[in-house]
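A lone chain, given as structure tokens: the form predicted on its own.
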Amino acid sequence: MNGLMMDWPLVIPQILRRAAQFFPEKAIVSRWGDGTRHRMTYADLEGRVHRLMNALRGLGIQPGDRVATCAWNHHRHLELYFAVPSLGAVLHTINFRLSHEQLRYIINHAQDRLIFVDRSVAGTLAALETDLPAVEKFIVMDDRGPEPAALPRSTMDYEELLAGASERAEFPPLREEMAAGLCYTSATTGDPKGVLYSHRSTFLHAMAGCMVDGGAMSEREVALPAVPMFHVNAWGMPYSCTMTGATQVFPGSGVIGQPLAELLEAERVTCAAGVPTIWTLLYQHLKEKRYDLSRLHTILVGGSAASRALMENYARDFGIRVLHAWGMTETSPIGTMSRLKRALEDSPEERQLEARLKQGIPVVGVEAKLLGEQGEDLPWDGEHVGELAVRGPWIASSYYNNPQAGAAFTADGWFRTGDMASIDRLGYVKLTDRKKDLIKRKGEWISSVDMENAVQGHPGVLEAAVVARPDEVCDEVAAVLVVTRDDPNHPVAAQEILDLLSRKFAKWQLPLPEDIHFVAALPKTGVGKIDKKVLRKMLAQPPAN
């Protein structure tokens, strides 16, 4: 038909060929593990693409090939997010701080065939290297972080192979279908799931970030993803910033409290994102410590609600704005952003912080709705409660290769998301509760149900139930309550507990000692089901004296 509009791919090569021909001088700055810096421009950023590309190229790698990076926040970290989909291939983001048990699954379940390594955390990879028969090399990237103990035998320095690569790269025919990245899930129940996402949905998800009422970047902000580069892609801002020409600031390894502070006013930040542990911590840093950040703007806040106090404390002491979103590994991951509707502009403070403690509304592209018991829709009244599912152009449709656990995803295209949610008058979403029984520490899932079996694999133990306990540094944590067998052959300690699970969980997924309780018996439901309801009550008191 006449008069269409070109036939022109929305894909991940577009976005670095604007930023290096209208922001070549624009700064990208990493922090090193040990304080250093580095900085380069978008210019230096396609050179080094070009080199990444052929040196990928001649390592054999093809369109469709998995590879993946088990990295923190840096240059050569962006580097990688261009340079893999702009081939054809598939960058898979693995979360390293998995357990073993899940590495090795994902790893194995992608078939990834490089592995590009952080230094300091090569060593995690080391340990599971000759159970990863897929995997043909690990590339190392030097983040000056603490020497690991070992390094896997197959190994390749970055600098090294970028230096002998060619400065010119032929980019490949791309259509805007095709995979672009791989992220899994941290496993609520069962093994991760996979979500793979196409160059398009990819590019329409950056544009989102870069629009007024989403995510706002733009060539005058310098921004600062305190979130993890393997946490869903920094929840798309590298490839926003990149969009937009915005100064992007890595902030490397474990950077909390005084290192964070210090960066944010070196680095003249505008804005910054990251789970709200981060910032609890920040601000009771810059209560003791004064620092000038009075260009830092904006706190996006996502992986777990932020409290009230946290919006009002930093509005409040230091003129900054919270700013709540919602999303998950299978919506790329912005849905929702909770930003004032000029409805609400002139109403009362109360009211429109009421709106900010709300995950917001759907962004540009989204759809939303609420699912009743029986699957019908419920009014947006702010009252009804019922399952959030959603829709849109960075939304999955599916899990990678796994058939089986398509549960989440109706017939008519909608995603059941599994939190609990009201929506109000005004389309503000307001998440109430997971549908299944889930611990998030520092915005990653623990699965209670997982835990309980492994408490329960010990001889001494009749019963568990594990549930959240809220905790200021990281959301949540695990308590375990644990009914013991009168049993004097199988005695059960506390620490006894912690070894069972680290067995199976990361370390960052334990609960402390403290959290491990010993009572005579669990509250039951009248189906004779453990009500986890009382348990958090019982836990939410004080104790008594």
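Note that the rigid core is defined as the largest set of C-alphas that superpose within 1.5 Å between two forms. Positions refer to the first chain, counted from 1. Keep in mind that this is a model prediction, so the values were computed, not measured. Compared with the form predicted in complex with another copy of the chain:
Once you line up the core between these two forms, the Cα of Ser30 stays within less than 2 Å of where it was.
Once the cores line up, the CA of Gln284 ends up less than 2 angstroms apart between these two forms.
In the core-superposed comparison between these two forms, Gly460 has its Cα shifted by at least 2 Å.
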Contents of the next structure:
There are 2 protein chains.
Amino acid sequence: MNGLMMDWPLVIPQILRRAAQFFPEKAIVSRWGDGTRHRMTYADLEGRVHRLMNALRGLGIQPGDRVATCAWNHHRHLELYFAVPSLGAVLHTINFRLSHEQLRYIINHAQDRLIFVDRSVAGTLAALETDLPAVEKFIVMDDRGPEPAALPRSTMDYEELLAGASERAEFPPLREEMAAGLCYTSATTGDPKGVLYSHRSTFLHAMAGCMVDGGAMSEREVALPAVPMFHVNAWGMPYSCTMTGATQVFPGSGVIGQPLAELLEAERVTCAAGVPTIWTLLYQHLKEKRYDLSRLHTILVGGSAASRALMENYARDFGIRVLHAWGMTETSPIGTMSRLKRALEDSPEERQLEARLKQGIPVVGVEAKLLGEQGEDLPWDGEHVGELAVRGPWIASSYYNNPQAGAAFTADGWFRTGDMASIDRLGYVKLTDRKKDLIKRKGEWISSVDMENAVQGHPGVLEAAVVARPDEVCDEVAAVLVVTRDDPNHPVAAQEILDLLSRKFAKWQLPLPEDIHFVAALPKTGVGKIDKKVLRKMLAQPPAN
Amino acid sequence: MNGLMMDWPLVIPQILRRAAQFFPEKAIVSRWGDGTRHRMTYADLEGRVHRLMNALRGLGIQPGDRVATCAWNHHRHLELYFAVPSLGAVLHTINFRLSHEQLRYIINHAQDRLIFVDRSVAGTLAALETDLPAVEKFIVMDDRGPEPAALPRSTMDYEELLAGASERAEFPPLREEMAAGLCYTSATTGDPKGVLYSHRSTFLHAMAGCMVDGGAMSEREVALPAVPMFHVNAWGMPYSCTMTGATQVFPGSGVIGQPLAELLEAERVTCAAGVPTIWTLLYQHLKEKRYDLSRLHTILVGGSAASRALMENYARDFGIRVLHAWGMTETSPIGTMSRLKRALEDSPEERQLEARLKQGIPVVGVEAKLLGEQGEDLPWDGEHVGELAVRGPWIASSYYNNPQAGAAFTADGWFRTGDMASIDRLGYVKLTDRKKDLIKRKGEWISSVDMENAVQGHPGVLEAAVVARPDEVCDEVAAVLVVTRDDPNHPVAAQEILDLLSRKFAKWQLPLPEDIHFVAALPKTGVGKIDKKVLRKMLAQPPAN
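Can you return the structure of this protein in the form predicted in complex with another copy of the chain rather than the form predicted on its own?
Full assembly next; the chain just shown is listed first.
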């Protein structure tokens, strides 16, 4: 009786075909490093993807080969998103902000045959070139950014490559289980670990990105991924936007503050996505200068937790909803999305905000559970805190060619996220901490995330981090690092921070006055998260006095 | 390199599991035949599905077996939607409005082992019982409707069956390609043909039902399927609602007019779905009496084309959007959805209406093309008319156990729909006619659908049908059948119909005055569509004078 429905594989070329057929006129906008903008349509995209496929074939790329990118967000990167998997090859998006050591490791581990690199970041690769024996060619994409100090030797120009390729490409048959994309986690310990996405996982994840209770992408949106395309496929936006024919606005190279505000206004962007820092900085700028962002209804925030202030500020001052989501490289990344349940529709605003500040409800396709210290299931009462484990069609079942790094994958098919969380009766997941970021004082836990959120409630605080400082008596105590806004109207004193915390935390949880540090900036990882590993190392050293 | 994403099959039990975990408190409401309402939650649903699975196992149901329903829309039918496929068995939803001859054929063709039947319709089966050798038991569900004339002999009561079953069921492992559902088309020629849905097709179709540009179901909706659950799985709503945790309101037995209005108001329904007739009748009632339908934002219309009047009336008088969709039993059914493209956002209202009156853009997962008379691809210019062919993961590749009826399935993997259509440059599909409903006058085509829409523009017309009448000179000519509203403010004369048509049609296309017939009612098929086969037969006979 089987097989009476068509065997239509969930593969990436279908996503582009739909856009080119039903939305050929829709726009793809890219902002270059010099501030100029490039415009093309989905019809153009299809044509260029065909040429790129032929060019890649000409360079000898075979199904299964890895083709890497070191690139910002722009249309050429989008072309690679489709051309490489459409050949059955694997698109490896490299986070070029990683250390040289890490870059060398992942490029060699992935055995990338080609690297497509933005001109402005090619200098990084030039320095590494001799250590990358598998790489045959570097194809340079002119992003009109700053001149690099040097270029790798064996380079080609992207546009010349395309110009020399023929117009119509043959699409090989693909099975949906075939590998399509590769992304390495920016591990804070040990070597980076690769996550290999399949055509099926990418397609289903893109569908989730278009579901009302998922990413809610639609043809009517003008979408701007401020999250880099080397960061878990820009959270899948390029695929869900193309799938549904949305207008795409690519901000190019790490655009923040004023140029971001200008781009959002000029292209009448309706939804955007990125880590909290981007939106904190943008908010400061928006308070200084007036822009027409009336079309912008939603900012999707992930990567780290959005603060209450961020949500309140955008809602109050600009009528923009900050939508909280959670995910990881290992989860493609969409895991949860914090949309307001109908049951909370008529609740007081404070109750609504409380729910929206949680990471949200797992989207369709993602199962979740909470594991206790012995691996037992914990109840969903909003109180019990355990390790969040997830399961689903776009969640990794192992790391790429790395059988040693398998501890996170349970024998019964779950992925242990390393995130500590509670789940309440309405199904909202609330992350309390990375497992390794919890502070354990005399055997009792202190949540660094809760304390950071509390400190960020001070109007004079721009950013804050809370980490464990080793202590002979208590094992660990909380240490707070604060970056102030330098706003004369809102000075910040250590005592104010302590007062603020004492309203929300037990006495034994509070940091000592000398553990409140004012710093000029916080160290960040390659993906823009606060690097707590560095902070912990700093604090572990005895003060130099 | 394969298999690095989890192998998580797209199967129906996952849909229910999600609802029970994240939306246990959400409501499922059923209206019984006596007007009372039954309420339960998704947590209750899960419990009852477990019991039902155990009960079915107790009756000897094995994977692959067919289990049938003859039932209206209510929670017990929903329980069967989950319990039967969760066992690996196949849920066969029977349209009990078919003729006895057709019912006998499909039940025997499907070899149903059990039939779950609403008490109010059990009389139909009692009359057929001796002709159904494969059926072992009839399980009667008390829907508080009218007493049946007789019951089949070997009956059991549904609630007693559940009460006797144990609480927790084991879920067998399922592959997503396994059959899950079976539905027969109400063929207008030849025997009914069965379409077999898989777990995969049902799951993906439900996801499409939750996509913004698809069915847009979400947790926040209160959804009422007025389309029967025996009609292509109520267009997939029970699955997409459960998948996303929407509140479901089941109207029971063919509720129309006043009781439908009362139910929509009482349950604060936000979206509903059904054939145009239901909404035409409801509109008449809403004009007579005031209801608070302020929550109702969208009525999804399919099955046959919505008229301009229907769309305009609901929008103008109640601010309710009539959303046009197209599908067939063979397409699960969602094929196209007529949402307004961004490009039309600032267009004049008339232009927007023109687009929304088309059947719309194929949803994600559905590919389309237009075939000319020689099977060639026709251009998408809004002018060329050809047969619509579709392809996708929830479209049939053959009929169930019926290799003879394979003409609609092309060798290269497309399904020929039998619908004549154009596709415009924006990708909107517009059905012009069923292939067999076109009128061919002296070798030139006349669209019966266009002519019906024109006639329905007369304010005194309730319903209209246009069919071919055989003619010795012209081969075929158009004949118009009109049901008037009997509204003294809007009398209808044949000449007015002709005047109306002459504004939109060429002279040679117009019907003769004697081909305009006023009738009390139009014959309908088992699924509520106008039965043109019957009309053609009537008109083919020489007038009895």
